[in-house]
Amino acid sequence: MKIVNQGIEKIDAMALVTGKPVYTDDLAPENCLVVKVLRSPHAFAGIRDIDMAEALKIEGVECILTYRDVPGNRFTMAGQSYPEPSPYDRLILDQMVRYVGDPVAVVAGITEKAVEKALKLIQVSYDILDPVLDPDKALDHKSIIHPEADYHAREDIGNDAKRNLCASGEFLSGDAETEFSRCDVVVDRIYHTKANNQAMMETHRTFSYLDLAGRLVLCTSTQVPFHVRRIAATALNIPQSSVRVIKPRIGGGFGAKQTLVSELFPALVTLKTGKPAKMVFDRAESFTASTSRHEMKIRVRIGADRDGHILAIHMDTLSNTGAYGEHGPTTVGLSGHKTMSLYNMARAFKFTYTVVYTNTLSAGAYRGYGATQGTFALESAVNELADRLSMDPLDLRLKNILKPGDSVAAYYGETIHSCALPACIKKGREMIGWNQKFPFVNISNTKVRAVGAAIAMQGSG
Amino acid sequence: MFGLKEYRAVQSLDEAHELLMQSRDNVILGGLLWMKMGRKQYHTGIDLSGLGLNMISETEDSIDIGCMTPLRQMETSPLLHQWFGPLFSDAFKGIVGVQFRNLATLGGSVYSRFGFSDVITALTALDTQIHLYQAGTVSLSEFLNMDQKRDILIKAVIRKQAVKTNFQTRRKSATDFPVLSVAVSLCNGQWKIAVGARPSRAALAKKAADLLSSEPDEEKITATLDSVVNELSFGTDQRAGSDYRKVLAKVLVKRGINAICR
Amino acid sequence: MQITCRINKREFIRDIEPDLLLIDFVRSLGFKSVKRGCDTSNCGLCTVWVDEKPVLSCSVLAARVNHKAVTTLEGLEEEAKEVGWFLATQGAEQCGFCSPGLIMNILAMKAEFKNPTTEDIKQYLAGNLCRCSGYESQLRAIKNYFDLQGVAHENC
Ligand SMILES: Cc1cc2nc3c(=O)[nH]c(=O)nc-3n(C[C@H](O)[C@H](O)[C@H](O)COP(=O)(O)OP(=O)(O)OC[C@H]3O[C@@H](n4cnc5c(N)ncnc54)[C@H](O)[C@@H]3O)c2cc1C
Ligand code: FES
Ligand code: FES
């Protein structure tokens, strides 16, 4: 075989390993204004007043921008195609701050020191509000995180902002409750996965300038340059033809850069001052003021007959999208559809979900995009089911998984054309020595070595 | 980020001390790794690099380690290996990485008296004295417990003895701070058991050590382990609870003792 | 304050702020291979050599390299290509952001060890974080580079 099973050197390999200047910050002009953001210390508050008189006196400070200086068009920072499923719930700077870290003011200056000094001198008075921190209590909480009148969703996502509800929905195939009543064994569990950070090595960063035609150029570490162009145009209230986006080599993204993060702050500064501007997130900022994986609480009910035929699966997902809805309505779908679909032999599927706002860091995209959380939940439940049935968990899977040519019920009836999952399971079983090791072997008087299994699918194309 | 208005590479300890006493905003620069993470704006940073204090040297009855000696230099020092075995290399290998340990200094590590310090835990299991510019020479444990006055740590002095050592630690991931660290030594039939990151700073379990003979049997060891968790305090922080630390202490101390007896 | 130092064998005399960090100093002089990945001296992306020793340039005052020799990956182009080839054939330079710091430290390790064991490699490079590779491909590449498996050129 000439190609399959052969390594191919990437065309940029030698540039990368010899440290050529190919990343965003390596390309930024020397004379960029340094841009930093003053962030809210409160989880939920209204801004009463911002006094920047002292800060503006610092030598080298070019401008300080607040909610008064930004266009009033709401938008979403999620990099998604038309019609953009995530609700329009953001402004670049808002008079209301919705999580600890939400931007309050943008400071630009000639040196980092000047900007840091100015940040310390800005006086903000807040009307502190009662924050919603627990996703279980978010729905119909007396604090409404997005009370603004111009909030809107662009399509039907089961949204009701007045209830802190970002999205909700239901998917049914077959009659789950009837099938559950026929089961000999039903496992019913709740799995809680926490928010995680993508932790790519290159933190968020963007520089911006006006080109010879007066266009705003954004050179940014992003996974979604075309979306950046459209979203920036909306957010800044300028035509898309006035925005050019350059995406250099990026130092990892893992989904974090599937959402705009650092882009709009320097963009705003460049538009206001006409000068090149640059913002580089520090590591702490990348953790606390970007986006995370969606925290989810997933209830799984899965039932089978005595022989291990899975008859019905119900997954109910509560997803915490944090202060803003980036990727909230879409990630949640994968927690059910990308997981239950594997068990296509089941007769009925039910998937219900609720995506709520809370006053925490906005969630966003992170590799797996919701499937990760769902897989952990469902696969754990399948293992528990195998245990209850006294069946080998791999055998249980082999008995119930989809096969080529199936119409996949939990995946909207789409046809699966190829699938090598049974072969993978058998090969994996053999390679790990499953039959000798399951569930565990004693390797000393203080240690056991155990094996366990999970299967997963992911879309690509 | 921390800030410095001035940087001064001093020519003598006297000059360094005078500068240090001039203002509360003046500061001795160690390897900078810890200090850099703070937000404090200092006036003058005092650099002792030019004073030849980055050396490990031998006298008739001691090994002296200058305050500016990088941890990596201690790990790889044939002299320290010869006298104390792999104690320092085992103790330091979990501290971030080689590039980090080429910078982190003995002085900065001891002076900052961190509870999690592997450096202090290792030194506690030896007969260690600390030389300070103002307060003179004190034992390591005195240093750790005395009022924290501004001073300069000049060097650590370890008594040369035929000593067997062992270091044990548990970390949640390879280069994280320790959940617990243990250094055990045996010298002339006398054991020392130092337990650090409890999470408070390393201390000797003296009663426990006194229960041990040169070749203790299983029963003596069990009594010793019980004594370790009774005589030392164990606390709870984000890395571990006190109960877990107690269990861990028994396991690690036992491994240390066994390794030396073997 | 003024400092004089050699970077990649070239002499530089510059006026600097007392608290300027080495990473920002060398980057400002165009040595952009040096990357910053953390605020806490943890990631190793900023590794350079000062007098041949690998250090974290994010944690060294530029003032302290006065009269010293600094080496960045730009000064080791040929060596970088060689190590880099091994990384590339294992797909261990994914986003590549950590590669310069990693290669600086691999080369430093090479100066200290002729034949590092797997354990030596893991220990020496423990302070070089990589988010993409999961370290397995890096480890294969490094072993090949040190020719531990004697299959350096075929195994790709
Ligand atoms: C990310 C990170 C992880 C770490 N992990 C570990 C670990 O797992 N285990 C462990 O044991 N340690 C760990 N440490 C601590 C590290 O090993 C050093 O002890 C620490 O950085 C201090 O040493 P330094 O040389 O960098 O001192 P600096 O940060 O330069 O100084 C620390 C303090 O000591 C003072 N000082 C320095 N030298 C002297 C002197 N000669 N006389 C008087 N005062 C002095 C300074 O003024 C300052 O107040 C870690 C540190 C960091 C930043
Ligand atoms: S930038 Fe992370 S260790 Fe230097
Ligand atoms: S290759 Fe991306 S961080 Fe290492």
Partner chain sequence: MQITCRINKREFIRDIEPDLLLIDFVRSLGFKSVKRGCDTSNCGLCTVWVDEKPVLSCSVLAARVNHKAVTTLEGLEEEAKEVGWFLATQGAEQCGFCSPGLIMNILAMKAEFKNPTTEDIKQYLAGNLCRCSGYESQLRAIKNYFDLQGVAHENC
The other form holds:
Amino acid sequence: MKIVNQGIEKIDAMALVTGKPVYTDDLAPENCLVVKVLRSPHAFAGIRDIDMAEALKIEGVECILTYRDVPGNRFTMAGQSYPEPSPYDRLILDQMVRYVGDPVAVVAGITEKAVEKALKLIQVSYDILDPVLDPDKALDHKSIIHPEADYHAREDIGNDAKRNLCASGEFLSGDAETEFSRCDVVVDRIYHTKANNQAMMETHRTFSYLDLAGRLVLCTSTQVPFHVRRIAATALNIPQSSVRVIKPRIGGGFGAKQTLVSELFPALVTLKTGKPAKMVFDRAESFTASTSRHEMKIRVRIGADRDGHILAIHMDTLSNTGAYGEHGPTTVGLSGHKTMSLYNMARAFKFTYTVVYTNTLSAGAYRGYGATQGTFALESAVNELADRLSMDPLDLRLKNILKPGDSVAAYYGETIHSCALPACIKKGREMIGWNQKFPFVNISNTKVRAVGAAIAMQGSG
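What would you give as the form predicted on its own, now that the form predicted together with the partner chain is on the page?
The following holds one chain only.
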């Protein structure tokens, strides 16, 4: 018991509270080249020509790199275990740009002022294409966002790039339609959650250099150093043994740093010049050129008998992965499997999903990883079902939720070994004074105070 229930000082505690250098940018060498990216002003376009002549004349500019200077290896930037289920649909720089903010050229120079000046002098001519901006219209749209012949996935994820389909699938347990026909009350609703940004305090940042053995060293603010190593090696077409990744203390990630964002641009510069290089995103770049939560439209059908026994649940998710498929095939699964599983007493479950490409910012990992969107949808529907049944929504949940020892039909038949959800609901009801406040109490002639409830599950570690 030297560790359990004891206050253990964190290794970097004193360094943090005394302001010592611990974060990526604190550790970067002073002689790093400054790296910035010229980004597309168009949602969907082909690059016809890039004129860099005037930009290269700027004193202090070391190099300007375009799609002509990168390996032709398709890859995914999603930080997932190999083989990644996300499709290989990216190049470091591509001749086609797929959202406003997609990289067009990389500029490296001795000073930030020189690089900023060069960025303004690069002339790019585009063949502008018709963008796909509405996920409801993306499937089989006349514009194909990924027409490239070398697009591929390493697993069967139900994708078809020619249809702007990143992933699709279906899960069934029991006969949902038969059970719906037996229900006394059925709620059928569509819930729409928008994309949003993680907004961590430390933006994306990376510096790179070559060590004494000639290895590429990436010191980067990331949640997934071993994945960065593998993905960087793939994208740069070098052996993994030639890449070393250092992960300092990071100033927040929340999933945004489970995807490569800033790593490859300074890496490319270092390999081209042999010099240390550094890229630091400003806040605008983090909002417009990193990743967001997946926008989802989720249709929920949920039915019960008049006594409040839930008989069937069907969830259908349309997920917008944006211009690239990072985490698209995996986040969508949690929108159904991590939510319907809560109501394990139901006789039938059906989960269908479609993940589409659009010409918008690529989505990625974000706290809850798809379950957040699904929880909002299903829990809203359960509350509406309780209202239709004239039942207390907590009583409805307690009658239907899973318990320890259950084999969870909607979560691949996994057995739940630990679950204190019923006790949690009962304790929460007591602490909030639910029985006295639900659904609301009058505070004055113009104000009411209401209470509401939702439940969620998540597995970690």
